[in-house]
Amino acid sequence: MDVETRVRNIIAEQALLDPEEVGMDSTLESLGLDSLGLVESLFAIEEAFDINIPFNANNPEDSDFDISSVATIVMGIRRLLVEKES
């Protein structure tokens, strides 16, 4: 399963949606995820990919991880996976 599919599945599970309802241009807010759902999604993604996401839920604007859409989350995870391999 590729990164995009895994991320969409995780976010869908947290938002209680079908993965098909989670588009790449969707925002977490548009999917109905609140701040707790966001944090739970990020923890699940970290566990699934064995990575640490540089995101501070207390100060999201200070984080070096773009959560503005599903696409930006996927791109950030791909970047973290490349960094992890090097």
Given for the second form:
Amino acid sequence: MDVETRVRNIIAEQALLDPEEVGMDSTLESLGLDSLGLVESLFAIEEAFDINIPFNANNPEDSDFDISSVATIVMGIRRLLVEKES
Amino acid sequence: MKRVVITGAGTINALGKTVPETLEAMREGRCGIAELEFRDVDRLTIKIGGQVKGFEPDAIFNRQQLTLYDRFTQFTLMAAHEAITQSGLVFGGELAATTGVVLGTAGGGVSTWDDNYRSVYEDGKNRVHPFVVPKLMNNAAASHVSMQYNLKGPSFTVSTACASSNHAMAQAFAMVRSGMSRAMVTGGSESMLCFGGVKAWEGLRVMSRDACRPFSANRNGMVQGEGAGIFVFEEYEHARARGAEMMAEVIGFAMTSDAADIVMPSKQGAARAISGALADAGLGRERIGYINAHGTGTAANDKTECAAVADVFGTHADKLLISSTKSMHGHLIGGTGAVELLACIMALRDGVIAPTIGYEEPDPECALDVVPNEAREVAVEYALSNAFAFGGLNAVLALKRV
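Next up, the form predicted together with the partner chain in place of the form predicted on its own?
Expanding to the full complex; the earlier chain stays at the top.
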């Protein structure tokens, strides 16, 4: 399974939606995820990919990880996976 | 000062998953203490406890709830549902604004600590679930009850070891009696029956390997239990106006501190709490028909408690009945006073005194009528419930038949 599919599956599970309902341009807010749902999704992603996501809920804008949409999350994960490989 | 009545009760413990089931077991003198069942139990010296069995949280709570509810919160919510449903109260407007939740627990989310410490220390994981903190915090249960029932008044958690629930219920009683709240949800819960929870208690070497036998000369220690007891305390006129069923009236309490030793109980501290509760309720000592004892089954507690009762009651100590239901459901630590309050309600409302089971040999240092082994039918008008905690913190409640 590719990164995109796995991320959509994880977010769908947290948001209690079907994976098809999770579009790449969806924001977590539009999918009904609150702040606890967000940290739980990031935890599930960390567990699934064995990576550490540099996200601080106090100042999301300054975090080194963009959560503004599903697409940016997938991009961020791909970058972390590359860093992990090297 | 307002009068305060109990209009709802709920429980889950080793004897039953509801109040009627629990009272039936107490009437029959059934023992809920059995072999413990959880991970790594083979590494424990103590392998028995009053464990809640046949409880399937997966069938009751959804996945999202389960990530936030430690077992002590699960127990609390089950018992709160029973109590609030029975009370018939629906919380909105002014009633919701002043009704709060005051609960006791000694350990809070012990199994959440245990599971996650195991995960990072033993399994070497470097990441834990993001909800570990909101799941294990001692006030989680009180907060979830407040959220589920829209209770917006004063809510907090009291932690005074084995007296937690009695301190909590005394506080809730004081709030309703003073007119501050028209109703309060109160009681307590505990769930320490996991590897770390029992291992910690083993260290004190006060635990029995075979049974809890309070007041019996051959007693050899306490047995842990788990569960919750939750009550709705309501202002009398408020309850009467809506035709609510009143299970019993709470009429007084006292709290004292031994200021002496971190584990050894003090006769004076216990006696001051008992006589203080009588004075607060305006009762002569000869009026008390039943005492639900703290009765842990340890050498230290039982003789100290009996000596305190003898001191306070004089010759009446030989006439009143005193029993420890811990012999049946085990010691629920911070939740124990709440489950034991049910025995007081049964005595007052039904005229049935729960027995002290497992009683085998009289102890001259505990020479009171401890209702050995079989329940007794006696009409009782006034009762006390004792709780004496580690740290020397004591809380006694006084109740009256309605």
